[in-house]
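The chain below stands alone and is given as structure tokens, in the form predicted alone.
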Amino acid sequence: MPSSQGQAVKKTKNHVSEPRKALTIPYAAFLVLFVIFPILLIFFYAFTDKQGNFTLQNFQDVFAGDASNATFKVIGTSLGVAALTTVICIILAYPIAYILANSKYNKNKIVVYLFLLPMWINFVIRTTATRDMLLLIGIDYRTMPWVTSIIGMVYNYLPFAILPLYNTMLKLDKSQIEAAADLGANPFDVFVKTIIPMTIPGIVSAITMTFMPTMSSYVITDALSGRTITLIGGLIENKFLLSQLNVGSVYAILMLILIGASVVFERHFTEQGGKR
């Protein structure tokens, strides 16, 4: 009787488990179709010419010459966008998140919507208004067009940063903070040595956040710029509208590289913030 029992329980599991795993199935065929496959292409034409055979001149082509230093003033003024983006970003969040997430301070959730509402709206029709809105009080992107673009830029991706520094406020230990105001720690001390330790994981994320779609993020840069301002994603294009595919592919692979290296700082410094 128990075996009996048993393998009936064992087959009600099965019979469970199988229209769960059925539900994998359009995931993983997209996850196949438009990640795994692109990503390969991307691959193939990177060490490939034109009549498809291997060959490394498209690596000559990016980092040989003259070409190199294009490519690393691209690459340099793409890292520095980002940088200085996400710095503003997380200088601006911190404070709001914290307002936010405290019940003392916020007593209407609704607010939090409003802060996260621009996220709803497509970044291009932000971007357009946030040139027009600018041009209105005479900060033109034609003579100013590192300023615009960083206003822009941190206007659409603020919101990405308030969002993870938000959630990882709400889950304080207020416990820990009362105990250091108890103990004596002034107010800038329990924010320095107790608040922001527990927020790395929020600050963290929000950096990656802002970080990585920024350094590519290439049309917002070309609106509120005048083209004058030319991102690793913007050159991508460029590459493959004038049907460079294989060079194109190369600059492709060298934003993988920078975004994944951002994604494992995010999860070292993730990791180490939960030691804690």
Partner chain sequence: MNKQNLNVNENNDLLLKKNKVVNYTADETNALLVKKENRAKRKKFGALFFVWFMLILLYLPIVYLVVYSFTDAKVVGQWTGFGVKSYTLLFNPKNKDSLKLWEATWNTIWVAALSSVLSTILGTLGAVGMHFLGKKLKTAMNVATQIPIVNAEIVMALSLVILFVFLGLPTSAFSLIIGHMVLTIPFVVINVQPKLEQMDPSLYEAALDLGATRKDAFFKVMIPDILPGILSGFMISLTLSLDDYVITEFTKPTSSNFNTISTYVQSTLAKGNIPIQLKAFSTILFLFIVAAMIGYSVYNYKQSKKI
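Positions refer to the first chain, counted from 1. Rigid core here is just the name for the largest C-alpha set that superposes within 1.5 Å across the two forms. The shown structure was predicted, so the numbers you read here are calculated from the model rather than taken from an experiment. First, how it differs from the form predicted together with the partner chain.
After superposing the rigid core, the Cα of G52 is displaced by less than 2 Å between these two forms. P26 is among the residues whose C-alpha shifts by 2 Å or more between these two forms once the rigid core is aligned.
Form predicted alone done; form predicted together with the partner chain now:
What follows is just the one chain, with no partners and no other molecules.
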């Protein structure tokens, strides 16, 4: 008797849960049609010409002869700008996040909001304002495009680096830090051997939050370098404006490869962080 009752309950439960599962169908259809299928189309377009015939011409346009130098220069520039921006963002964001999350220094959440507030100003307006303000204090984007571009990038992505670091630091186990200090570790050792290992997940997500978007933020480098620094994103936009979607797809694939590599990097380090 009890077992049959159990089955009856199970049956009604399944019966109830079916329509709830179905709620995900429109969302799944949306993802397939507007996210996954378009990415597959990029691969299709990269290997075909405008008439839809198979060709490797698009890859030749990007990698053959002189074009390959230009392409690799842009890839190098993108990686360089992204790496420099990320390093500066982490160096600045780390102490900020630590201080904001530490109740010894800051008990007020409003200061955290103050760091996020500029994000709500339209970013094109913000970038323009940065350019003009730097010009005003003598940092000219026409003579120092690298300096202004990196300042603009750091300015834009600093909040994205602060947030994940701040969130991990809030959960920091303070007793471990105190224990290390009590047991005779000097402040440097405390920092390197207890605080940094505990915040690795935050550091990794701060890196991915700044590194990846930087490579495609061609709008910032366009405005702050007077179009002298080109990123991969800028090449894709250029091909879009020229309606050369097939060659643009090749650049998009390059970008996807870089994204894939950074996802692998993130997985590797977050898993290590989880094992600790």
